[in-house]
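Heads up, the chain below is alone and in the form predicted on its own; it's given as structure tokens.
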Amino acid sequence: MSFNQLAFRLKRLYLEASFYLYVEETKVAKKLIPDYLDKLQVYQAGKPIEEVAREKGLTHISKLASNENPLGPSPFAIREMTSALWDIHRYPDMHATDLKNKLCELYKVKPANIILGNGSEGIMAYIARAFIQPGDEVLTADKTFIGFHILATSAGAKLVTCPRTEDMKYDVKALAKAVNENTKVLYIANPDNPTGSYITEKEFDYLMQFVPKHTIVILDEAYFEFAQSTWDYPDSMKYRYDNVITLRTFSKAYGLSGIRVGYGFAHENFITALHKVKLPFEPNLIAQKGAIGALTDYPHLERTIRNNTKRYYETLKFLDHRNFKPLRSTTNFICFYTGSEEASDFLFNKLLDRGVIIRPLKANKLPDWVRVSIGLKEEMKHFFEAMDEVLPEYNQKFRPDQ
């Protein structure tokens, strides 16, 4: 055998051995990742303005995809956060005493009944970590807030979902029938995201008759400030169920999405358990100070609600007149029907070309629906004009009878 032949055979053996080791390592890595986690889809946020600017070369962009406050944060919140920048070399108060005291004053609760986190989703993660074990049964509605579905699945829970009613609301009777002694957690987004619907006081009272006392009920009230004036909306703070955890956030009506701060109310035994799994120093210093400032500026919150109410009815009328069957909402967004995934994608992309960002809902298992957030008057005008530019082609392609 020549030297070249020997070198060739050795190289071939080396490559075969390397490939075998790679395959075996891959198998081991696969085993380290649970099947339920391996199959999980990563959460997709609304498309950022900067990304659209880069991709499309646009300067006039209206982001109506993530249900943010178009008025921005309160000047009081900005003042508090700016002042706190001089102290960022120090760890924040891990008990967030000042923020908790503000919440106690507003909601008439004790500090022992409050949990804080990086947004309400951060607190959901604490709940999953503290209470949900692999195989535990978790009950919710189909096509509700995808963030909770991800957290429950990532904890290895057995996720049970009930279909919605024909008008896309929670089917409370179906939930009452599905809840049982094995239900560890019942999750209700009220108001719901992405549909904007809500469970009424009467429906909530009816459902709670069937919920075992050992079942944890999560009431996700991220859009509470927009819904609280609705006459039959069940403000969870008026109830005193020991197994209910209320979640709220500063990301929506308070305009502080970028600093991630949420809060929850529950029986002190629940709060104690959550603190055992909570990371220290959450929320961070800037988030704590911004939230305190936001709670101080009630006029800013009033302006936010007032703008949302005006723009909501204008947008609802616009979509109604163009036969999109928008769902009535108690939030700062509207979900409307396109008829197909292809139609949703077409509308999303055509609006994106014109600098308007909306939210397709395929990830929520609603491929034939899209969602538009309520913005400022000029942002909604941008949306209306872009829609009217797109509609002739859209109708010809997807609604030829109109």
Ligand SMILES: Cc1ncc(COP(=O)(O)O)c(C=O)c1O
Contents of the next structure:
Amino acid sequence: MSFNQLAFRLKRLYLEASFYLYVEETKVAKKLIPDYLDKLQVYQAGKPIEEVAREKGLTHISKLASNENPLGPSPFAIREMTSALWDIHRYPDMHATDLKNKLCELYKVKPANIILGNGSEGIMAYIARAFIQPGDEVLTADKTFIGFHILATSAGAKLVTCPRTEDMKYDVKALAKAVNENTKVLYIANPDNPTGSYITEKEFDYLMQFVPKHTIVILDEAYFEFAQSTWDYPDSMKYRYDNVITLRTFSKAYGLSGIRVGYGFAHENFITALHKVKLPFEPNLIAQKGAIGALTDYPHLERTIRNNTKRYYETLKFLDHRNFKPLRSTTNFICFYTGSEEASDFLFNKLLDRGVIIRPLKANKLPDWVRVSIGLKEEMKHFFEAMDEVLPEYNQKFRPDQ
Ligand SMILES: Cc1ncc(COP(=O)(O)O)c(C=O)c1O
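Please give the corresponding structure for the form predicted in complex with the ligand, as opposed to the form predicted on its own shown earlier.
All chains and molecules follow, beginning with the one already shown.
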């Protein structure tokens, strides 16, 4: 055998050996992943504007996929964040004293009743870390906010979900029946994402009669600011059950999704336990300052709600007239019916071609529905025009009888 042939054989042997080693390593890595994590799907966010611009070569894009504030952040928040940039060589105040004081002033609570985190989802992650152990029973409604499903499942919880009512609301009676001594956590998104529905004050009171004192109730009020003026919406701050934690966020009405800051109110003992698992410097300095600025700018919040209310009714009417059976919503988004996964995909892709990003809901187990966030007047006009362009082909394909 020549030297070259020998070298070739040796190289081949080496490559084969490293391949088998790699396969073995992959198998070992797989074994290290718990089964419940292995089966879990990674969270899918709304398609980013930059991605659509790149993929479609478009410049006029309306992102109506992630329930963000179309007015942007408050200038007060920007001012606070900009001046904080000079201090980013320092760690932030780990107690976030100024932000907590501001929240105390607004909500008449004590700092010991407040937890802050990287978005309200960050706080949900602390709850999962502090309280949920593999096998624990977690109860919620079917097809509700997917972020919570992912967190509970990733902690190894046994997720129990109740079907919804025919009009897609939380079935409070079914939840009351399902809750039991073994329920560790009951999760209620109020208002709910992606349906936009809410449970009323009366329904909440009814449900709480069945909830054991040792069950943690998460009231996720990410869209509180949009719902609060609805007459029978329960403001959970008026109820102070020791086992209820209220979660709110700066990501929606306050327009600060990008800096990740959320807050929660609960009994002191509860908050103390959460602080034990919380990373010390969350939220970061910029987030703390931005949130303070946002809370100071009440007119910006008012403008946000005013725009949302106007555009919401226009959008509802538009979708109603075109027979999409939009669900009534107390939030900054509307969920509407397409009839099939194929129709949802068609609509999503055709709107995307026209620069309008909406949200398909297959991941939420609602493949025959899509969701559109409420944007500015111009953005909704873009959506309406794109829809009307697509509609003849859509109707021909999916609603030939109309
Ligand atoms: C119901 C609900 N809860 C929580 C969140 C997460 O918000 P945050 O940005 O505060 O983590 C969202 C975001 O879409 C949501 O819809």
